[in-house]
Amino acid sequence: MATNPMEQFEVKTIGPKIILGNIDISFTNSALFMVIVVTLITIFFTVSTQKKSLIPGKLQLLAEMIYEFVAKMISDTAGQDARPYFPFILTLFLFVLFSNMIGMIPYTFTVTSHIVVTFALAIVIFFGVTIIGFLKHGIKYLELFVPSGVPKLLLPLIIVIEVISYLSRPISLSVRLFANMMAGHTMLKVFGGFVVSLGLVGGWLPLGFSVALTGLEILVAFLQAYVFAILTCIYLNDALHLHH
């Protein structure tokens, strides 16, 4: 019997249920991936920076690689002055990066698959972001939504979906993600589903499809994980130079 493929994204209590006045503050499977992912990305530099050399071993390979990956990113969308900024976008990229490969494994859980997770991932870079432009600029960084050379006829209207636009920043960052996930797991796991149901004789063809998906689906996974942090460093750059 087929299984309903919503299942994978439902959030359990682990362990003793706790309540904190009207708030459930229970253990959850959720917050059980987002601590083994936390760990996995401390262990992962940990022992990849122990031992370092001229001619690196393959771990430190792929630890200077990611760190020049994401240096280079920074460099390229927001400039030298983002550099401060870096051990954040370094730890956003990793951690998006690692909770969408760790979805991948059977049996696990896909923490940015719930809209809750990468909204607050996307509203706090949107207040962190938006201090960073008032704390440099002052009240100039208003300017931001009065783009130049606009007529002043349009210019109330263009005001008005600049601030529309701005503030529906982490909305899109967050659907963009918690989408994408949700609905590439949930399409493995129905094609799953057709496996099972049609057995051996029909079900080489859904195979062949969830082979293709899966591969699919890792290559998602990491485009996410690059299209979040380098949303988050074009909106850094705003802040910092004021582009409009």
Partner chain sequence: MKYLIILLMSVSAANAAEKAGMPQLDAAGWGPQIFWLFLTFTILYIVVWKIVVPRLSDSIEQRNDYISDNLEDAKKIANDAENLNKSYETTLANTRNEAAKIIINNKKNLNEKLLKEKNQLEAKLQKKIEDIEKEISKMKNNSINDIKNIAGVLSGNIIYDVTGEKISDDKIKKIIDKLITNQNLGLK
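Moving on from the form predicted alone, kindly provide the form predicted in complex with the partner chain as a structure.
Lone chain follows.
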């Protein structure tokens, strides 16, 4: 029985080591779960949308609910102009949601509990949104850092704060998800360890905590996927509609 709560996050190579150029692209347990996530999403949506019936079955209804949930999220936060980015936001939401949820199954690997994964997603979003902003507004996109109605005296300070907050977006976005996932899983592991070490006599209390935490973590898994997607929508809204 492993006692180190961080052991679950170790990335282990499965099969041979593959090096492309200078970069190691070996298939790992993380990659395995990414493949599982993508496969599950693909199977779920292809099966559930196969019939396209007028009166949806349970699976089709679930698929449509997810679709409409994300569609509503985008139109509420970023408006109709964000319509072309809908497939990307939906992909993002599904990938994060399924990664988080599958990670809740014991002995699995949580893809999103690695900062490098969440940061890679966040930095792509950051650059994507920035490019969209500059393409749409040109150099005027820099006005984003100049909020309206601020006294001229305060402006230098405000601009610095705004630039820093803009640049820290990918960090806050990625760390929020990664930290939540890692903390939750570590905590579950710690309480699980207590159950084992205290045994039949005192193990019931941490077991109860574990059960409660599992429920909480499932909620967090959904919530963090939602937050990740909605923040992307908000950043997209800033890039599409330049107003403060």
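In this text, rigid core is short for the largest set of C-alphas that superpose within 1.5 Å between two forms. Numbering follows the first chain given and starts at 1. Keep in mind the model is a prediction, meaning the values are calculated, not measured.
Relative to the superposed core, Gly15 undergoes a C-alpha shift smaller than 2 Å between these two forms.
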